[in-house]
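So this first bit is one chain, no partners, the form predicted alone, shown in structure tokens.
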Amino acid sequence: MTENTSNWRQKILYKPETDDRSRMRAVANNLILHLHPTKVPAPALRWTYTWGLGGLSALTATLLVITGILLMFRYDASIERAYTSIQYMETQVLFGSFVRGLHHWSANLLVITAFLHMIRVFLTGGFKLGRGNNWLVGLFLLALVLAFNFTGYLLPWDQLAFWAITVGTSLLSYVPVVGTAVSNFLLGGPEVGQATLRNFYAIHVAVLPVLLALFMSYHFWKVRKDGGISQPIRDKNERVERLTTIPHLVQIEFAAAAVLITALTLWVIFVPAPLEALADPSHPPNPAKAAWYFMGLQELLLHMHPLAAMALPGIIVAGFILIPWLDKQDDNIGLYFRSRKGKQMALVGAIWALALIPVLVIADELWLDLPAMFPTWPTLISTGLLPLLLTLAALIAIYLIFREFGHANPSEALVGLFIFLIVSFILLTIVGIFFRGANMALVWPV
């Protein structure tokens, strides 16, 4: 065989396009299999088990990174030019309004999907059988999502952003010992100004993305290390079909991603990101409200002394952190609500919250006046310590009722209490957003 014949055959047999395509496919497959096990149980692929919330949250975070980088090319983090730079993007930059809208609504959607993902993991016992550390990482990621939204909220420098951050940072000052120091650090002084905008921008585009990338990577790696999505414990003789991640899981994830991106695109087209008038520190709106995801906390402040209103969520968050050690019954992992009895407790907890919270809000608004009932008591006790202790006693009583009268085991009773807390928080948030008018008075929405 001559050298010319050998070269001719190599050109015919070797196809650069096909080889490059194969290498790209191999790289993509390796990336997917780095995030997922090579095989997954068939029941774990059911949409109604995970609802795709973890993947949708990751996709939304990716959209935020991409759109955030694009916005950085035109944004100016100064109080003199921040607002006009947003206006310029909205009116002069090609697709600027679309990119900003996609960034804004993706950020709001991420709060919802991350919150629902946390609920799903709890309800299916995804923190059991050695998965407790990843539950803690997930809670930290949820806190990062809130921090992302909080720091990004100020950047347009309009009335909505300025006063929402003013109210939000004032909530921090109620935290004992460190609250005022943290608030002053974030604000760069005693009030919202240029230093605040600079600090929020630096935290938003530099600090938080690094933390998010690190903890998201660990979160996904830990899920893979633990064998994938939590599943019910099977009998030794019970065979569970395992399907390859590629293409079975990947097809579902791509379909969910396509639906999410399409829905977001349509929403952004018809509902642009809000932009109110330029921030004016001398003309606060009435009412001045925090960002919607903090409205539950702001609503709580209307009913309790600030120290009590901050202590109660802190105690509840501490309880969430301790859940892997409070619910040690591992045999119900992967089962929604733990059991049929757990479903009953969850339903009862939701009904109690739907009945009690509106009644308590209205009663406190119209009839209850604890300082007048106990005129000789300091307000820290009458509107702080007393409501706090009564609330904690009520939560303990709810748990004990589930245990004693509902005949639920500890795991099932915790499900009922968890649902009661979640529904109560959602109701307080709804009241704060839609039912608070001028001077934060209780009004019927119009």
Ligand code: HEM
Given for the second form:
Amino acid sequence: MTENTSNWRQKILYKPETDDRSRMRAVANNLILHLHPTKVPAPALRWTYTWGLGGLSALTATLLVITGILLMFRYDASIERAYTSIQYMETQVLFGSFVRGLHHWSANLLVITAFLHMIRVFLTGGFKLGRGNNWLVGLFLLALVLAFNFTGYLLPWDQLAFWAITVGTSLLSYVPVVGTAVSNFLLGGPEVGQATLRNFYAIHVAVLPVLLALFMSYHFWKVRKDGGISQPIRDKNERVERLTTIPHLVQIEFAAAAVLITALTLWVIFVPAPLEALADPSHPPNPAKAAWYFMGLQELLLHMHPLAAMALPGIIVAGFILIPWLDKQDDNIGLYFRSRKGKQMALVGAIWALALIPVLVIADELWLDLPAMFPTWPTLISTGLLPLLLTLAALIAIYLIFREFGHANPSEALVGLFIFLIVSFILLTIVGIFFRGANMALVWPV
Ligand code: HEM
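And the form predicted in complex with the ligand, for comparison with the form predicted alone?
Whole complex next, starting from this chain.
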């Protein structure tokens, strides 16, 4: 090697720390240490504890904000021009299709990562030992994510958008007392039209981002304030190794971010965001389905009176809100499923849901006809109150069976019930998406 080449190698590989470089490094480190403590317990770095789901949700939300701002430069929120502005973006704007694809798929991914993060937090008892408030903030964040998706769904103004929102908002009018008023406020009138597009756009690009930024910041701050992420309670004499955030935690986060961005980019290249024909309010598609993450609710509507189909998820969400107060046993924090027994209860809950839900869906489709069985009862009772009360009784029975016959403590029995509910919800969503054809009849997917 000549002296000349070796000088170049030196210059490239060992760039001296200039003042600028060290200042930038200091700023970056400072930013990282605002988000993280300087040291973290080594077990908290175990990938299989959090699966990085909170961080990946935050990254996906950031991608959404960046791509969303880019889309705003070309999108036109009027029913005459919204669809063509999207078409223009897809075909005429450099990287337009890519940016739209990234926005579309990141939005779908965020629903999944935030939902899985919630399941992780529940299963490891991440809401215990003073973390109850952050659990509530998390639930609100999940609601915000769904609201983002719901309002964004309408913006392309194609058949998919128009009818999914028409179906979705029609659910609102079943909410007692305030339902119709809320629906009219959101739609800007009795049906989906120009006022709806304007309202949804304003909510999507102005109201929700501000709320998301505020509550996400609070969420992160609270994780730090609560002493970092949950960990099992250890013996006072047990010494836990603590590693510096930089580089140990940061290198894991960067690796996860790189994998996510690469996978998303490849996905977006091969699977473009859908765009159907221009919205036609006089020609509903058959079946007219809500967005995929609301298909579980739409499926429930096929089996119960709308009031019951709204009340049941309402009661379950209320139960989720109360979880930190329902499970007050703190000594099992930081352990997946709480204990061996909790794991068994989760397995039983999952098996029961897998066995019960398909049977009930098929039975209701083929044989069960509640109004015919109780012809003198009003349908609100025969298809509403009756199935609602039976479902709630079944949920209580499942909990009591776990307690009495499974010999589970309240915390472990709740894990079994939680898994039963989550698996049931996922199954209803799968049935709604894949197994419902024309007129929402049960079909085998082809
Ligand atoms: C936009 C959505 C969300 C983002 C960006 C987010 C982000 C995060 C991050 C980065 C953490 C640190 C640890 C980890 O990665 O797991 C965390 C922890 C936590 N999150 Fe979330 N989160 C979101 C939604 C939720 C939801 C839906 C819930 C529950 C209903 C929730 C409840 C919590 C709780 C209680 C903790 C502390 C957990 C522990 O100490 O183990 N978050 N979140």
